[in-house]
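Shown here is one chain on its own, the form predicted on its own, set out as structure tokens.
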Amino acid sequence: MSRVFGDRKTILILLLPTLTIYVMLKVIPVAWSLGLSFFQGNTLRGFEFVGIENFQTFLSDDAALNSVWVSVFFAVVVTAAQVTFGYLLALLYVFVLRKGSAFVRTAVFFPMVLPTVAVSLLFKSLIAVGENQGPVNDAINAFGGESVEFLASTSGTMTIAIVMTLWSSMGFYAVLLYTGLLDIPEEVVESARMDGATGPRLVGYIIIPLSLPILLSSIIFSLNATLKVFDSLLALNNGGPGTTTAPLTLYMYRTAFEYAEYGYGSTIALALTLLCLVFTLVVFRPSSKRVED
């Protein structure tokens, strides 16, 4: 085996087919979207070069800018909440639960494999208003309160995605944190708990440090989905009130596809994608360091 695996055109043979695909299906497509965002036009009108007028358009649009703030504040907001909160489940599983843990952990994780489209329908019928009224503006009349129209402001639309993704996604995160929280030795924890750490002293000075690789992953992981997120919003409001509440993934593909502008479309991926490496290497470079030590 050592052999086969010494072998450079062993190696290459063996690994030609999966390359070959991997340049199709992510290299060349990646390559020619950056391509097309120095041009103008679509199949039917043809394209125009115009080198990076595309980019200073980005700059200058308005609702470009307020899908960029929409996309950076929702993985914001929803990473912290669905790591946090993913994290004391986490805890719970293994400190409080322990091997009675299995039911509850299906159960958070149950909504995880559900369609995001029929979990918009599903928040849709519960704040519903009107004839067909649903059970949060039951219980908001019941209380003497008046009906609220959640999804007529941008701040109730934004609130309900950021609800719903965190009842839908936060299970997952979890699980994926349950596992790290597996690795810790419990001869380290059983010795810190000898020494006195019980409680918050425990998570804070044992547990947490030595869970914060998984944990940083789990950041990176949240960050990068939340930034693209895409058919939440569209299914929950399309993107309204207006177009406040629309993403970049959302307002790139109405760019492209509804308005037929294929460069400036690919202007705003690569706006996207350069995003999203912004925000995996500001949580990734200090983090990485900080393990190291």
Second form
Amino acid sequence: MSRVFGDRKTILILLLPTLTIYVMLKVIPVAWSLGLSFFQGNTLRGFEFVGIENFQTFLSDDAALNSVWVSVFFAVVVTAAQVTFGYLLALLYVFVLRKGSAFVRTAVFFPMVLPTVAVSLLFKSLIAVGENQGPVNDAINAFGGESVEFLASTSGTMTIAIVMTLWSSMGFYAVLLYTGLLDIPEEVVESARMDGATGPRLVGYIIIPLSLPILLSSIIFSLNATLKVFDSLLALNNGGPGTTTAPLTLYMYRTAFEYAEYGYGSTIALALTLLCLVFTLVVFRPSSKRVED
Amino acid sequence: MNIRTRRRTVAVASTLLVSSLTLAACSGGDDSGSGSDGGSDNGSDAGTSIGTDADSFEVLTANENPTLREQLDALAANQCSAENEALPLEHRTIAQGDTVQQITLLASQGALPSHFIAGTDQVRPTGDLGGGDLVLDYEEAFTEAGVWENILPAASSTVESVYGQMVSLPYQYNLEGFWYNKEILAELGLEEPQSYDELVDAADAAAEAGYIPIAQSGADGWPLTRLMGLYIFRNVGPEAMAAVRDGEASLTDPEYVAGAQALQDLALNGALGDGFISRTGDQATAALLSGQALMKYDGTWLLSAVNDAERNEVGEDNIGFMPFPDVSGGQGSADQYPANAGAAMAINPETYGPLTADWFACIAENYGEQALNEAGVLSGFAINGEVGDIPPATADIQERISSIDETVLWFEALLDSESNSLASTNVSLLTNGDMTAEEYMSQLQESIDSNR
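What I would like now is the form predicted together with its partner chain, since the data block earlier showed the form predicted on its own; can you produce it?
Shown next: the complete complex, the earlier chain at its head.
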């Protein structure tokens, strides 16, 4: 086996097809998009070099800055919530339910396999008001409250979007973290218990430090997925009311494809990429230092 | 350990970076050359801009519009069978929401079909297609072929005022107004409202009696801006939005802001019913046709639902149609119906060869009768031939169309695509009270100015 991998030619033959596809489908379009951010126009009208004008526009564009805020807010809140809930669920699986956790794991994971648009429609009908009122408002009425049109307000839409995302994705993080917890050697936990560490102290001093790598990976997965949120906010309320819940991805899509401004659309894409990079680095830097210590 | 960790960090970071860049790649689109190299220059020198026939008569329509495809198929099988034999009809479809993107791509590759749906803004003289000779202004070609008189004058004037040139075939000709439930109106002891104030009173009475006064679909945005736009047209006059386009008036002028204020008042006073912001178009139609709502402002495309006994539970005789009423002291009048001719269906000059021209001539001569007889659709084509029994509502609309001498457009018709989208997305903020009428109008005016 080592001889096979020692042969440069073999390595090249094995890698070339994948590498070619990868370069053609990812690297070239990305570079192309990067270049486009210095132009204005579209494929039909032609492109005109405008230097950094698109970037200046971006910085003074209220709609774009609001979209950055929506993306960051959504990413931070949802990541904090889904990793926390996922971790609590994982602890529940390992320490409380133990071997009997299979059913709960499956049940909580199940929404993950549903398409986001279907989940959005489901939640829309749950919170509907008016002629076809949904159960949420029925419940509010039953307790004597007035029906609430959640999708009529920014905070309402955001809340529903967050709850919806949590419902559908915390099962995934629970399973991911669960596998991390299973890797913690039983003897370590046992000896900690013998030393008197139980409950919160056991979790705080033993479990969390030992599952830190997988926890950090979850946070990075989650941040990158939620920074790029698109379908759920689009399907739920089309980024509305107004454009107050339109994330950067939706603004990019509208700019590039609805208004046919490919150059500015690429600029927004670049901003999004940088945002993802910054978040990843912020999470990675302290973590790598800690591992080195 | 140190080096390994760092290397791993770099590897993971670059994987993540690449996966996050995937999105950036999406927006890059496909640039296959720039400018109008995909276009045709045949138009300028050939007079009637005769191009070269393609292998088939390819028609690109919206998924959402099966009626058009069915009627063209029917023509291909009957009245236009000779044309179809010479140049077979072939359908292609796209989602209406993707129109601008797809057409931009096809046009830049020189791959536009013979006949295609396009974005309103694209086919105007200032648009990417209309400005680049990529769509045929068919008046001359149709006149030469002797079929121009098949385009109804009302329709051609509407097409002209929406698109600035004759670049869209009027497969539909729609008026807009209030559809209302006659029974409920009688039950409330009211007559058809003749002024905006009477309309508001009727709405209040309906709300008190437990009906949805005006069932509009806020989820779509435009059903709400229509109400505001019509108030402005009645208040300022039929040229209201053209004046804004030409920079002679601003949406922040008090008479325009009054329109936004009127809509906000309607909404906040409950005239649009509970939950109207998330109400969909189908739900709104169902509310009217099941007798839950007094009124719905909509186009005459609603006829197919009104005439459908299964959907219309209150009976076709109980649904009436009336124009958006006068606003007291306003310059406009209720006789100026808003009219449109459906989504733009343009002709590709490059493939407008003799056989394709025959196809279009056949469509112009026969579509009007075919669509009315088979689908109950009122089009902007003349009706040449016998028409069977028409349902009363359709006959009523047909009579109105024939008596119209002046129409208005809709609120967003002359706006650029970005402002257009802003108008309908922001309207939910206006109607829930988060935005004042002044704020709504000034944001919109800002967008119009920056896209000028």
